[in-house]
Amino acid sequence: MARSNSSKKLSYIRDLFAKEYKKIEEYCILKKKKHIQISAEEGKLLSLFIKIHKVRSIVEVGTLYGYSSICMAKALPEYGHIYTIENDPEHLSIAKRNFSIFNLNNKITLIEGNALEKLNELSAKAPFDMIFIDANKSGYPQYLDWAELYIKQDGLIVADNTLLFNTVFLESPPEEVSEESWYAMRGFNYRLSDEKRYYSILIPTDEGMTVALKLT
């Protein structure tokens, strides 16, 4: 009964508040990998952050098929822009197609390559208003290192999968999760919980989404 109610609850939310985002999913998400993409309500949540905070420039680490990029781009003002980084050639090809379908090539720059290398190249365009991190979990602390330097004061740092498949709060890493990723994510969340540097919260979505306002 609890699982049935949970499914009905999500359908109610998505049908009422995220209809457009469900339609975008049909183009951007392959069924075999749907579980690794953000959900429609999370896409709407990202858009809401952008609208509320009047975000104009975004760096995204981890494009996948471009769903989150599209959700964010559609919320940007006319001259807003996203730089999104992806290292997988197959994902890049699908994302590029999806950006064209939604006529968003003028708002999205798709960058191929290693995330840390490409972030260093993007430093010249800083400061940015927001970063969205949804990539290899062991790299989250390094992406945060970059964000602390190049996201503007009062900018947003948002990261998905920060509950690490509901393991990050356990006393030790389980066998199914790498120790490197587990310690990296715990360190990432701990740093963002620093109230002197951030105004932040870990939202208990299915995968966890940490949202932080950079104070310094």
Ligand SMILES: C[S@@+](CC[C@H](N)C(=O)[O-])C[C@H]1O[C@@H](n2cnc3c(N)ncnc32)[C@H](O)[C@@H]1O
Second form
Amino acid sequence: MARSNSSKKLSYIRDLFAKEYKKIEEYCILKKKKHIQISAEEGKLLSLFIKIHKVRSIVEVGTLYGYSSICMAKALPEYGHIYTIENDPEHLSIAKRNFSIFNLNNKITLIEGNALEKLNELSAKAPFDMIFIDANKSGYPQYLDWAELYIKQDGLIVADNTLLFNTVFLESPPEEVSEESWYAMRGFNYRLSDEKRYYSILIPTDEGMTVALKLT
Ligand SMILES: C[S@@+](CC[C@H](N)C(=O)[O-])C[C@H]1O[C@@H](n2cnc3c(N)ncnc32)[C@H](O)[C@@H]1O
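With the form predicted alone done, generate the form predicted together with this ligand in the same format.
Below is the entire complex, every chain and molecule, led by the chain shown above.
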């Protein structure tokens, strides 16, 4: 009963508030990796941040098939831009195809390679208005080091999976996640909770999404 209510609840929300994402899902949500990308309501939430905060430039770490990039690109103004980084050749080729299907090649630059390396190259184009972090969990602290330098004051730092599969709040690292990722995510959230530097919250979505306004 509770389970069917929860899927009805999501359908109700998605049908009312996120119906424009159905077409994006057709191309970007592949059955073999169904729950890896953000959900439709998270896509809408990111879009709302972009519109409310008048974001124009975004760096995304972790493209997969381009679902979140497409949701965000559609919310940007005409002259807005996303740089999205992905290191898996199969993911890259599907994302590339999807950006063409949705006519977004002018708004999205797909960057092939290791996120840290490519972030360092992107520093030359900084500062950016927003970063969306959604890749290897052990890398989150380093992505935050980069964001602290290259996201504007008053810019947004958003990261997905910050509940680390409902383990981040446990007292010690459990077996199902690597110790490295567990300590990395604990440290990441702890840093973003610093009220002198950020106005922030970890939104309790299924996966957890930390959102921080960079104050300094
Ligand atoms: C959770 S998926 C991204 C989902 C996507 N943001 C969405 O919501 O549609 C994570 C992606 O990050 C990529 N990735 C993981 N580690 C990476 C790294 N070090 N550099 C670049 N890409 C990486 C993976 O290949 C995968 O496609």
